[in-house]
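Next up is one chain by itself, shown in structure tokens, the form predicted alone.
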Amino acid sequence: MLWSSAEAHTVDLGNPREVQEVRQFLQGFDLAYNGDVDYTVAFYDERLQIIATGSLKNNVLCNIAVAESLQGEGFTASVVSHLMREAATHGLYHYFLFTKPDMVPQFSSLCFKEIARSDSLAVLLESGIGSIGSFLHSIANETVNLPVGRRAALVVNCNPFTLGHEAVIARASRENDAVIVLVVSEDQSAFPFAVRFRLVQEGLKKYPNVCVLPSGPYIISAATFPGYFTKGQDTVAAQTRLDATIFGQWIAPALGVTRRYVGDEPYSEVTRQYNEALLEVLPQYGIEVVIMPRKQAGTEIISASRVRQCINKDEWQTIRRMVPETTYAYLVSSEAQIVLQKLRTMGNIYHRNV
């Protein structure tokens, strides 16, 4: 079959019937497709069979495959392009894939460059306009005035900020000379990002020695943890080993960081393995992991999720006791009304702890 005589459509996302066949064709290829995608092209042969796909997620190129009768045959590199060039009339030219080990020479050959992979379960690659090394010259201009000596980091999303997170951060900077805490850049959380890294800096202002920087797209973003390609514990087990190896390899290195802080999770059962993927990996880069119990506020342990419930109901002087005076003072202000008010609309379904 030629390529000019396939039919290109694009999937109504909102049409179970469409979403259907190409999950069924996705099937066969042993990847998961959960619908949780900006776009999704399907191409057909003269009897409307699906003979490839692929989607994006913002600028990440995933749940590509072309049917296996016309494989090699270079099909692959023309859903690729079609992908960017539907990234590019939404003005974005920085691309990333996830992909199975085995494919990493097919889509190499694609002018893909990989960052990291996961053992034996991904490999993320990526393209276009803007690269990794890019990316962390530019935040190490951002530390250059850091004190000299031990460095840690954090990585955190302060959804919203709280007392628990000042608590470990202010723990790395007695411990440390300097320490740089990363907020999680991806905008998938209740309170915006503009607004965490907002609460972030303010909250630390009395720690000299704490710089707070976005963590851009290769810290726990839709690159990192893509919910689509593995099933199962796989699918933990890719995303918080890929996660780890990309700061172990990359970021830690090039912040001059040897250490890592996190706070002990008894809530969520992702982010507690997260945190045991990077006591495992971490090491093997020279960085050590600190694990710091969470704090209490009277018998009760502090936490995001718990805030934000406590919001949901009004619950205003538990609230008090669990952030500090620059978080209140935001989430009493006019200006929070709008992110309070789509909490208690869509209630706590937000899962990000941390």
Contents of the next structure:
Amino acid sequence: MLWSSAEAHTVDLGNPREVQEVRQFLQGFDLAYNGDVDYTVAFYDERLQIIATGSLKNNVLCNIAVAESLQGEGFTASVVSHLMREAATHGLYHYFLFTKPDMVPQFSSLCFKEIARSDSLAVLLESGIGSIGSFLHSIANETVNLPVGRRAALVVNCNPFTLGHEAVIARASRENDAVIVLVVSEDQSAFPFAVRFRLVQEGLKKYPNVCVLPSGPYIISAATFPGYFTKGQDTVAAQTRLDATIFGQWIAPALGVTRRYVGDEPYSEVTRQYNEALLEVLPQYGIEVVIMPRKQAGTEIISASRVRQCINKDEWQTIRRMVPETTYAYLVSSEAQIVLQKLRTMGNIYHRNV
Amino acid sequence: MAKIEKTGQAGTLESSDIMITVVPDKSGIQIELESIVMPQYGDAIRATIEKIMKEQQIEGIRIKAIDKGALDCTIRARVLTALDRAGAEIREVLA
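And the form predicted together with the partner chain, for comparison with the form predicted alone?
Okay, now the whole complex, with that chain kicking things off.
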């Protein structure tokens, strides 16, 4: 058939029948349809059979497949172009894409560049405006004024910043010449990124060898933590390993980091698996992983999720024991009330690192 | 000399087309070109893009071009559309 006779159709994600058609089509390629997407396009032939599909979640292209009989005729280019145009309408021009290793050549020919691969399972590619090269350059520039010598890094969400975070960072600050704290940029937590970042900065002012930076699009982001290229339980394992690989292969060398500190995680299963992946992957790149036990306030372990629980229950005495002055001052400020209100109505559904 | 205000994009990655993305930059004209016919036509494509920037009097711009063998007229159309979407005021240029 001719590609020109194929019709692009935006899949109504609320229509179970349409979604099921896409799901079935992808099954033929041994791909699980990840339903957590913002946009799905399907191309139909004149008999109204799906011949190609692709989806978008923010700036991550996923669920891309083209009927076998039509492969090699440039149809992947049409699907990818269509998704890029859709992303552009939302002001997104930096694209990520996950795929299996055997599909890489197809996307390389569309100017997608490989960032990293985790085992034989998945490869992360990027294209558009922005690249890991320019990102590494910019974060390296931000850290030139730090003292020379042994450098450590931490990746923290700090939702919000607690005395537990401070304790881990204080120890890293003592044990190393310089410490780089990367605050997760992805805005998917109860406290907005701008607030989390500011509270970390304010809380760490007294440590002169500590530098606080946004983690950017390559560490614990929607791009490095996708959900479709493998099925079920493997998903988290593959994602955490990919994220760890990018850190070991690219981020750490650019920052001159040889150690990464993480907080022990007794509560969140996802974080526990993430720590496991770091322990397994980072030493291969010559990076030592230091796991710190949680700091306690009295008999209780300090954690950001506990602080959020206490906010829900209005237990301000407990909060006071768990957060530094700077965070406390923010929490009781009028500025915080909208965030706290949102937190109370949503409940706590987030599982994040330290 | 004019500047663009935001990012603009036009074109596709399909054969015989070119995808142009323009981004505001501090100064100058910076072209990042990838083409399947780079050895044969790389310089010509660059020249076409530079000429349009001159005609439109645009500076402080970064242009990313992914070329799949587009003809000169296609390149012109895609670049002008990308500029238009980036908020530039397109001037009519007599050939």
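All values reported here derive from a predicted model rather than from experimental measurement. Numbering follows the first chain given and starts at 1.
Look at the two-part rigid motion between these two forms: Phe135 goes along with Gln296.
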